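Listed next as structure tokens is one chain, alone, in the form predicted alone.
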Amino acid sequence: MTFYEILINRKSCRKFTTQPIEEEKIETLKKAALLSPTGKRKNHWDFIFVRDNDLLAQLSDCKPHGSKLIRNAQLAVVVLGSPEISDTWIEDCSIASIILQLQAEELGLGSCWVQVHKREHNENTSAEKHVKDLLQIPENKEILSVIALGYPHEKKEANKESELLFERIHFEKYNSTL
């Protein structure tokens, strides 16, 4: 599969089968995460790979909306960074998150990004605090996302080139086209 084919085919997957992810695919995902670039190559990110069903269920409750899909994933990867080491931690962790998703697509896995940063668990607790407490993450780390992974329950139709928003492409100046 070419990189372009990966981009055309990748869609968020919110329903997963119960098929476990093979160890060699998990190893590839680990390496892909660690190969993701960071500003000034500070490599300040950390990744927590979660497969335990009880922990997945608790992670799925990190916020009221948009996280329940984690419960049925076969793997969740918590992506966190170190703001005291790099002021680009959000950008760096965003890159790592999408690299995990693109690698998953190439491996035949589905994925979905679950935003944690600046989200609420409930009116008294942030989603980040919930996850930090659950996974014993140090206070100096910040959580950006949880990437839910597994074999897709259904194959979604690929993105269509005809639906690409070419009007969002500008040349030289805003609102100029070729």
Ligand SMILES: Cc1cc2nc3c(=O)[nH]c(=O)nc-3n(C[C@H](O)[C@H](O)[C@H](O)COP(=O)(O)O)c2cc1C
Contents of the next structure:
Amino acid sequence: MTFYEILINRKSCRKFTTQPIEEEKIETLKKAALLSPTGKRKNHWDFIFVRDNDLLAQLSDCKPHGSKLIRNAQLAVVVLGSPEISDTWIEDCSIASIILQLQAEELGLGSCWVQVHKREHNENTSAEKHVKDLLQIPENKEILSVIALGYPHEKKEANKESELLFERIHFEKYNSTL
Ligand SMILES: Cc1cc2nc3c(=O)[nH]c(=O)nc-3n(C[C@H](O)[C@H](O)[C@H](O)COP(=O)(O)O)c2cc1C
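To complete the pair, please output the form predicted together with the ligand; the form predicted alone was given just before.
Then the entire complex follows, led off by the chain already shown.
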């Protein structure tokens, strides 16, 4: 598969089969995460690979909306960074998150980004606090996302080139097109 084919085929997957992810694919996902670049090469991130069904179920309750899909994933990767070490922690963790998703696509896996940073668990608690307590994450770390992964329950239609927003591409100056 070419890189462009990965890009055009990737769609968020929110329904997964019960087929476990093979160990060698998990190894590849681990290496892909660790190959993602960081500002000033600080490599301050951590990745928590969660496969335990009870933990997946509790992770899926981190937000009132948009996280339930984690419940039926085979793997959830919690992506966290260290704001004390790097002021680009959000960018670094975002890059690692999308790299995990693109690597997953190449491995024939589906994935979905679940946003944790700046999201609420309920009116008293943040989604981040819920995940930190659940996985014993130190106070000085910040969670950006949870990437849910598994074999897709159904193959979604690929993205369409005809729907790409070419008007958002500018040449030389804003609002100048070729
Ligand atoms: C920063 C970011 C946060 C997202 N948060 C969530 C989320 O919390 N729950 C969810 O179901 N999808 C989430 N998504 C997935 C988007 O909804 C999805 O990427 C977008 O609708 C485009 O669809 P596609 O991924 O199929 O191309 C998130 C995506 C990004 C990039």
